[in-house]
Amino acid sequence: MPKQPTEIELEIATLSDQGLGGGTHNERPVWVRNALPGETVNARILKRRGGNRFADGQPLAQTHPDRVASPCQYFPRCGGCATHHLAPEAQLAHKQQQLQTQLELQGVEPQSWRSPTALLRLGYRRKARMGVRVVGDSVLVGFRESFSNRVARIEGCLTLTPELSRLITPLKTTIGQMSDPRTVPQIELAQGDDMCAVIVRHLQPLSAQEEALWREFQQRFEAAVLMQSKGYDTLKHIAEHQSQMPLLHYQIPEYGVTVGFYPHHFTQVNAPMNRELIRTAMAYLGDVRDRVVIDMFCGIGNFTLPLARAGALAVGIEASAEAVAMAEQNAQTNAVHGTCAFFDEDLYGEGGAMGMAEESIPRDSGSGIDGRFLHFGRAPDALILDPPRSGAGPNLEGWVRQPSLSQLVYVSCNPVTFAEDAKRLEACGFSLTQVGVYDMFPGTAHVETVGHFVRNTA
């Protein structure tokens, strides 16, 4: 018989960066979902790791003034969201405090703070990876449960867009009709402005009957279905006589740009907030007409294409050759291929290092990062950085030492590495003129940041 979780009564003293209430029991830290500072909760310990205990909780006594009822019936058991019990304004304040704390630890003081930006609270998430599990006669499709590898038992998800949420129940039904549902461990969902797509990870070859089953799903629910037997290079459209993957799109209306992407490509999950990021970056840069702007970690052209549309000479650099190919295709589609260029380069490796000072770089736009910076025959005026969670990487100082660079816009998904890089940028002569948090993932612990850095002239 499985061991029952230990239940304890616990006073909550802190709120962690992950949205967990923190307390101490028997001199050991306990981190509790659905718990806020000042509350006493009944905590069910679900996981032990190192000296820490992890639990879900229910308040017993006086509740925190910022506690609200979760709109989701599956919270806190489902681990997809972390802070549904905290008022939206308090969530934003907590995220800004995390960023402020990290900047203070690095000794970086912004000249000003931008008010936190928030839009949709629910129904915003356009991409998700969900687990699949068979329990008895039931097929579960959902996020993992709190502190567990088990898949949460859900019928829909308020965080997903309604178009994606409605697919959960029919996905369970379709997987359950396969000869062995246990051969499907994972589902990925993606949505553009024009259509939805489903990536089905399967561990065994599909029979003809199973292929027909998924074609029926695709037709009935108007969602493109791709089967994935191994890596993404094995993706195959389930439609008969269809060799190409379905191309999804999202709009950036302010710049008249349409961005195409395949379902497995990285895109921001929150489309309205992504447009806010672009607006902010472009506002910081000001008039970009006939200016050279480098977009580092450019992906499929999310910032590069609006830059080119606004009149910049835009250079996008990205490690993924596949993403670069899509960015180039997007440039052609949007008729900006003459004013932007894309290159695949490992920005963390030796190929991403600047080799010499600006005045000695040959003006032949040759290979290597030096040539990328001078693709249009002029040194760049500004940089946009939108790196992964690990930050800008070891070549940052080389990129910003160019005397021509007057400003830099840094978009970050990790306040720790943003603060570390902000300190490095200060050492290179740049000041953080303004910074703010953007609620890209409401209800979760994710912190999105945009900072504007300007070169000191004194």
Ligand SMILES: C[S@@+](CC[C@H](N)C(=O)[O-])C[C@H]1O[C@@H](n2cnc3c(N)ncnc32)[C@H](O)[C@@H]1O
Given for the second form:
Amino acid sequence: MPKQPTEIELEIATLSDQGLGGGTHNERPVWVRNALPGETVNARILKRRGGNRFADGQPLAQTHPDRVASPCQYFPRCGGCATHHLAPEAQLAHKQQQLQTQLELQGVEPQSWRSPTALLRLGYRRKARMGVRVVGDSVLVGFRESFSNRVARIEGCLTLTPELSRLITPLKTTIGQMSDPRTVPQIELAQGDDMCAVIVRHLQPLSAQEEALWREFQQRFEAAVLMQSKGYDTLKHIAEHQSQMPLLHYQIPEYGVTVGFYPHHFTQVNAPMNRELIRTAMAYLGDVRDRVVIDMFCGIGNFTLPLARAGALAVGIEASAEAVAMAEQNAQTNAVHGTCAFFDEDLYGEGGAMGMAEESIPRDSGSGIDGRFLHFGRAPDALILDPPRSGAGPNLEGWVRQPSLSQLVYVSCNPVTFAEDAKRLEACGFSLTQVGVYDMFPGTAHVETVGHFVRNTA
Ligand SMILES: C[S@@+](CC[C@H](N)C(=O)[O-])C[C@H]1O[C@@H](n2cnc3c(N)ncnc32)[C@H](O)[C@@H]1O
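Follow the form predicted on its own with the form predicted together with the named molecule, if you could.
Up next: the whole complex, starting with the chain shown before.
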């Protein structure tokens, strides 16, 4: 007999950054999904790790004034979302509060706050990685369940765009028709403005029948299918005749830019919010005509291409050589290749460090970051930083030491590293003139931030 989960009555005191209600039982912290501060819940312990307990919760009496019915039938069991039980405005306030707490911890006080920006609440997600599990006769395709490694049992997903959500059930059917469905551990979904794509990770070579099965899926559901046997370098488009990888696109209409990408490339998942991020960054930079702007962690050129279109001399730097090649191709197809340049460099490594010890970078454009900054023969006026969760990395001080840099737009997916880097930037003589949160992933714990830093005048 499996052990019955322990049930306890618990008062919820806090809401964690992960969207969990926090209480204490026998002097141990208990984290409860679907629970809000001030509520008393019946908590069923599902997992124990370290000194912490993780539980499912049912509110017993009085509920939090911002509690709402989740729009999703799979919440809170499915771990794809965390805060569907909280009103959208309260979710935003909670995200802003997290950022504020982190900035306070670092002693950084922004000169002003921008109101939180929210657009689509549902149907926004254009990219997702989902687990696949076979349970008895059923194939499951979904996000992991919260507090567990199990795959959630879902028929669709409200946060995905409808075009991607409609693929979940046919994916289950098709995987179920393979000779051994257990050889598919994961799938990835990606959508451009023009088409959808599915990456199917498979652990065994496909038989001719299985290839035919996936070709049929591709035709019937109008989604390009790529099979992946090992790393991304093994991606193979399933096509009758050997064909090229399907290229997806998204538009940034404000700048007349079309960005091409392959399904495994990094792209911002929420297309309207991405355009909002670009609008915000460009508004902070002001008139960029004939100014040198460096786009650090540029990916496939999401910010670099609009910068170049707006008249800047734009330099994009990024670790992935493949993303840089895509960015260069995008610059060509958008006819801005004369005013933008891309370089692959590990910005956290020695190659990403400024070579100079003095106040300014050398005059000649050598190799390394110094040379990249001087690519257009002039020192840069502004930086855009859009790093991964780990933040700007150890070379930040070297980059901003260049005196010609008057401003910096920092786009962040992690308020902890954003606040730490904000403190470092203040120590380098910059002020955080404005900051705000952007609801890139509504209903989840993800916090996206844009901050504008300006060099203090003496
Ligand atoms: C949050 S994404 C931003 C991409 C791009 N700015 C956009 O909006 O699509 C972060 C980018 O940093 C890149 N990256 C990760 N580690 C890096 C490193 N050590 N050096 C340079 N780039 C890195 C990733 O490949 C990814 O493209």
